[in-house]
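What follows is a single chain, given as C-alpha cells, in the form predicted on its own.
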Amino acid sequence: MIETIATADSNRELAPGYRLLTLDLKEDVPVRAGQFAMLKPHASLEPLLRRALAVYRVHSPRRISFLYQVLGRGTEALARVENGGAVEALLPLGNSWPDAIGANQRVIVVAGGIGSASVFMLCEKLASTGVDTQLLFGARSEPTAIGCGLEDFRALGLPLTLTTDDGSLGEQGFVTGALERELLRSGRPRSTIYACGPWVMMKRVAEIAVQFEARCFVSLEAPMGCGFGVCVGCVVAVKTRGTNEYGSYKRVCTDGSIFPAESIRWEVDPIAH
C-alpha cells in the first residue's frame, strides 16, 4: 500500500453520471483484480475523506483507470478534476478475486451496474487464460450499460448476456434471471460465480448459488472512512460458525472487499444501516 499524489491523464464522461478517470502514478504499483483505492482531489477540504473506488483497468504499473458513478460529494469532487489535476491516492487496498479451482471449472461473472468496475480485470484474466466463462452484464438502461463499460467488456470477446431493466438494450429483465437460466442450461456442476453489483442483486445471486450448489464470491461495497482497517466504518455482518445469531462482523476494507457469498448475513445491508 502506498500513499501518493497522482496526475489525472483524463476524466471523461462515458454516459450521463458515469465517468472514467485515468491516473498516472509516480511509481510502480502492483494491483490485482478486485482491489480498490481511496481517492480524492488533492488539497481539497470538501469532502474531507477519500472515496473508495474499485480499480477498473491497469494499463501499466504506473497508469490505472477507475470507472465510477457520480453519486455523492466524493464522486462529485472527483468529477470536477481536470486533465493534469492532482489526485490523492491510497492503493492498492483489499483482497482479490480467488482463482476458480479445478479443471473443467466453469465460471460465471455477474456484473450489475457500476459493479462492473470490480470485475473487469477479472474478465480480462479469464479471457486471456481460456477458462470456460460466461459474462452476465446487467444495467438499468442502454445509457447506463454504456456508462458501466459495456464496450470494454464486449471487446474482451467473452460470451456475454446483456440485460436491461427497461429492455432498451439486450434482454429485458434482471441479470439474476439470466444467471438462473445459465445454470439450468449448463447443468449445475463445477460452476464458480463471481459477482459485484447492488446489494439486493448479490443477495439474490447468493441464493441462486446455494440452489445450484455453485461456489460464489462477491465484492461488497460499504461506507468507508480510511480503507485500511482503522475506522471500522465498513463492517459487514457475517455468519458465525455453528450459530445463526448476530455478533460477528468483518471489515470490508481489509477482510474483503471480496467474500465467499455464503459467509455474509444478507439481511443486514451495510449501506442501509
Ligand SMILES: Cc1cc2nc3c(=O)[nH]c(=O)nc-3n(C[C@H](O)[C@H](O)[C@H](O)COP(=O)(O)OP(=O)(O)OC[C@H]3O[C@@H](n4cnc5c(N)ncnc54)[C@H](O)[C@@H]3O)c2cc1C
The other form holds:
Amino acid sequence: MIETIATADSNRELAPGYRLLTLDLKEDVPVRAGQFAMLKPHASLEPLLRRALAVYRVHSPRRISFLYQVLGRGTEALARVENGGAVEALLPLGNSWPDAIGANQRVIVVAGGIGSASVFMLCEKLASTGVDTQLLFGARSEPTAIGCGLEDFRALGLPLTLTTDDGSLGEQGFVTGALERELLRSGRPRSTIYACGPWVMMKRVAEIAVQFEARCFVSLEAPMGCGFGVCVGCVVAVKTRGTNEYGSYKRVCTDGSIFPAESIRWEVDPIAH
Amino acid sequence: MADGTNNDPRLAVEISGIRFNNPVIGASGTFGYGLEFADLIDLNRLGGFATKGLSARPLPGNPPPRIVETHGGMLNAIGLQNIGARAFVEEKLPLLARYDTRIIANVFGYSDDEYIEAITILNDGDGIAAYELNISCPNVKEGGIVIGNSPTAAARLTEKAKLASSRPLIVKLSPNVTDIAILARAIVDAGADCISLINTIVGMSIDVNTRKPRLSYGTGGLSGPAIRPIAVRMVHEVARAVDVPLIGIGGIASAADALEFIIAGATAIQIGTANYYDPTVTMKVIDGLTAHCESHHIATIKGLIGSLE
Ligand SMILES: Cc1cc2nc3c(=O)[nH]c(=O)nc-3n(C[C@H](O)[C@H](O)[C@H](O)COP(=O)(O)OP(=O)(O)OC[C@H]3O[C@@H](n4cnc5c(N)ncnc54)[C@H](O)[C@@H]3O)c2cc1C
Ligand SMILES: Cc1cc2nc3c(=O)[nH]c(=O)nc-3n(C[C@H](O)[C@H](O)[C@H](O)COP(=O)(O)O)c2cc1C
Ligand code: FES
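Provide the structure of the form predicted in complex with this ligand, given the form predicted on its own shown above.
Every chain and every other molecule in the complex is listed next, the one we just looked at coming first.
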C-alpha cells in the first residue's frame, strides 16, 4: 500500500456518463486482479473523502487505468481532472480474485454494469491461461455497455454473452437470466462464478450459485471512509459469527472487497437502506 | 526518519507527567489500533494516538450504512465496534511495543461498571500512557452520551474511573450540551487529569428519494472541517473554566488548524477524519508546526498554549 500523488495521463469519456482515467505513478505498484484504489483530485476538499475505484487495467507497473461511472460528488470531481492533473491515490487495496480450483476448472465471470471494472484483469488472466471461461456481460443499454468497457472485453476473445435491460444490444434481460441459462445448458458442476455488480444482482447470483452448487465469489461495494481498515465504516454483515476479530461484520476494504458469496448476509444492504 | 531522531524539541509538550514528542495525536476511532498506519507514516514521529474505543467485551457495532459524507464533513454511526480491551492488551499492545509513541487507550462502557471493568483489564497492559474516557459517543443508546450530558453522572463516573485507573485519566467531552464549561468543571472537580474535546456533533442526513435517513441508525456524529469553529470555541470556553491541560479535537487538517486550538488553550491536538482522506496528514501537521516555529522564531510551542490576544 502506498500513498502517492499520481498524474492523470488521460481522462476521457467512453460513453455519456462513463469515463476512463489513466494515471502515471511515480513508482512501481504491483496490483493483483480485483484490487482497488482510493482516489480524489489533489488538494481538493470537495468532496472530502476519496472514492474507491477498482483498478481496471495495468498497462505497466507505473501506468494504470480506472473505469468509472459519473454518479455523484466524488466521481464528478474525478471527471473534472484534466490531462496532467494531480490525483491523490492510496493503492493497491483489498484482496484479489482467488484462483479457480479443481480438475475440470470451469469459470463463469458475471459483469454487471460498472462492476465490469473489477473483473477486467481477471478476464485477462483467464484468457491468457486458457481456462474454460464464459463471460456474461450485462448493461442497461448499448451506450452503457460501451461505457463499461465492452470493446476491451471483446478484444480478449473469451466466449461472451451480452445482455441489455432494454434489448438495444445482445439479449434483452438481466445478466442473471443468462447465468441461469448457462448453468442449465452446461450443467456445469464444479464451476466457479466470479461476479461484480449492483447489490441486487449479486444477491441473485449468490442464490443461483447455491441452486447449481457452484463456488461463487463476489466483489462488494460499500460507502468507504478510509479504504485501509481504520474507520470500520464499510462493513457488510456476514453469517460467520466470531470467526474474526470483528464478529458479525467484515470490512469490505480490508477483509474484501471479494468475499465467498455464501458468507454474506444478503438481506442487509450496505448502500440503499 | 525511522528512528525518530528528527523529533524537533521545540514541539515537545507534557500532559500529567507524560511527555509527548509533539502535540499531534491520532484521534480515537480514526486511528484504528495504530498498526494500520505503520506502512503509511513513521509512528515514531507521531506524538501519540488514541485507540478505537475499547469496551470490556468486543462489540459488533451498528448495521450498515454507517457513514455518509456531508459538506465539509461526514456523519458516522459506527456504534463502537471494537475488539475488546482484553484482545487489545494481548494482541495489539505487544505489536505496538516497538514503536516510540504515546498510546492512549480510549475506553467505553454501557454502564459505570463496564467502564471500570474495561479499565481494570487495560491496567494489565504494558505501554499504555493514559486512558481517555469516552463519555460522548452519540451512536449508542446507553452509556456514552447519556453520561456525557449530565454533570452529575459524568463526575460520578470520573471519580470511579480515577480510583480504578493506574494511569492518568483524560475525559473526552461531548459538544452536544448546553454549557460545556459546567461539564468540564464537574469532571475536573471529580479528579480528571486532562480534558479532550470535542467528540462528534449529533446530526442527520435524509435521502429525499426514499425519505429515509441515510444511516441505518438514523442519526450520526458529524466530524471533519465543518465542525472546527465549534470545537475551537468550546476549547476556548473550557480553557477559561478549568486548570487542567486540554486536548483540542475537531476538523483539524493542517498546522494552521492545530495552532488555532493551541492558541485557544489546548496543550495538544487530535486529528480525526482527516486521516481518512489524507493518511499522512499527521506527518504534514508536525512538519507544518516545525516550519511555524522556524518562521516565527518560536523557542517552544508550549509558549503558544492559550496565547489568544
Ligand atoms: C471496492 C470498490 C470498488 C469500486 N470500483 C468502482 C469502479 O471501478 N468504478 C466505479 O464507477 N465505481 C466504483 N465503485 C463505487 C465508487 O467508489 C463510488 O461509490 C460511486 O462512484 C459513487 O460515488 P460518488 O461520489 O460519485 O457518488 P455519491 O455522491 O457518493 O453518491 C451519489 C448517488 O449515488 C448513490 N451511490 C453511491 N455509491 C453508490 C454505489 N456504490 N452504487 C450505486 N449507487 C451509489 C448514492 O446513494 C447517491 O444517490 C467502487 C466501490 C468500491 C467500494
Ligand atoms: C468513524 C469515527 C469513529 C469514531 N469513534 C470514536 C471512538 O470510538 N471513541 C471516541 O472517543 N471518539 C470517536 N470518534 C470521534 C473522534 O475521535 C473525534 O472526536 C471527532 O471525529 C472529531 O474530530 P475530527 O473532526 O478531526 O474527526 C470517532 C469519529 C469518527 C469519524
Ligand atoms: S473504508 Fe474504512 S474501514 Fe473500510
